[in-house]
Amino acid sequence: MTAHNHTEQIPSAEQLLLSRGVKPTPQRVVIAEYLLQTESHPTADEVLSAVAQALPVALSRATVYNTLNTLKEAGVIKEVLTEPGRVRYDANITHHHHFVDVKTGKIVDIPSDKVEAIGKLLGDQYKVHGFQVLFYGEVESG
């Protein structure tokens, strides 16, 4: 995972959507902005709660789900499955892994280079194209 260079211009949500061929409707921009600024890996319902007041009109659950699907298909966000039947969303589309704190439920990004060797441990008989690692445990404060 690389840190952003402070001289590098980070695109706005609207610019990002346009660059991915997604029409930047007010709903899409608000949802994309929220996902780009949060590190919490929210569910669709959490996205709805967080952005509902940001628009002058009511935002339906269906609009949120449709928008999340559109953003996912365009490669703006990706789905993260941390528990069965519960999809979360992540705007960090770089290759990385996740650690779930079982006490707090917080999900932390783990840079891919921290677990790079796992694919190599399988041996030559496996042709690994990619992998996602999901750690569960407790984050020690210190």
The other form holds:
Protein chains: 2
Amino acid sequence: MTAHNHTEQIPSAEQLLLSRGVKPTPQRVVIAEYLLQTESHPTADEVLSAVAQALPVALSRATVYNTLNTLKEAGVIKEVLTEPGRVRYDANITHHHHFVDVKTGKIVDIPSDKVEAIGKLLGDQYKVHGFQVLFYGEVESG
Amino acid sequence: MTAHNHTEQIPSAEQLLLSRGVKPTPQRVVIAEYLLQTESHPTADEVLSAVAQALPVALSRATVYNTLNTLKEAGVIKEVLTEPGRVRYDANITHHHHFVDVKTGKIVDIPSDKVEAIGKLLGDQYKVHGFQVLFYGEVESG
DNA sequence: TCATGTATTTAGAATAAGTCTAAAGTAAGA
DNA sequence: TCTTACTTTAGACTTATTCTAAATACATGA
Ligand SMILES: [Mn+2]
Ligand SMILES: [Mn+2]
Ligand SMILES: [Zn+2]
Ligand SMILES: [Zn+2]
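Since the one above is the form predicted alone, can you give the form predicted in complex with the DNA too?
Shown next: the complete complex, the earlier chain at its head.
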């Protein structure tokens, strides 16, 4: 809590969007800001209700979906599929993995290096019931 | 029809359902048979259109969904999530992984032991663009 | 400043996957 | 046979997401 306004050192959502060639409209900026500060891997609906009150003007469902798709195509965010019927979004675009707590439904990030010895040792704060490796790429013939 | 009925040596879908405590109705049996003989990881719609003509009586959408859910709860099949908005089904219930060919959309099974050294070496018929590890389990606190 | 064009947002309609409902069919036991 | 429980069915419903067409905002140049 300082008496003076120190200049922000954190790279702003606005800068990030500009650097990816996405025009930083107010709607896009608040959505990006929300995703950048949360660790909860929210759905589109969750983004909408979280961000709606943060804007002076109303935010439409269509704009939330448009923006999420735009940000995804621009490489600012990633989709996360953990359960049928709902897509979650993640502003952590580093190569990492996810751990679903089946009790709480929370999805936490697992850094890549943790998974070297897969399924074996994740630290004993995690009780692994199972895991799934999903590859994306190309196979020969078929 | 044949002169003699030879005894089936392949463990039948009917036997499998019985062994899992699921009453083998004609609809359930054809759906299970279809899933057991394919390697394509079909969606509910694909199951419906593939199996509809194989039954003398019409097969309803509701029954396909009911049966897929029943078989999943009985441990006869598993869900596979690879893309938003569609659930795929897999009668291979061994612990294994999946490789999505981004060109063709085909999903092929990768046996567990192949993934020991994850992402590294899958055999050079696979070009890995990326992979995702999805854990299921429980974490401490939050 | 105005005109015009282009991108963005919006409400609500449309679509698509999946679930639910209520009625009809099936099988088995008493 | 009567009863009961289970299963299937058509179609209504729900929910997530996309589409459409109109309204806004923004930029650029005359
Ligand atoms: Mn949602
Ligand atoms: Mn489908
Ligand atoms: Zn994440
Ligand atoms: Zn499989």
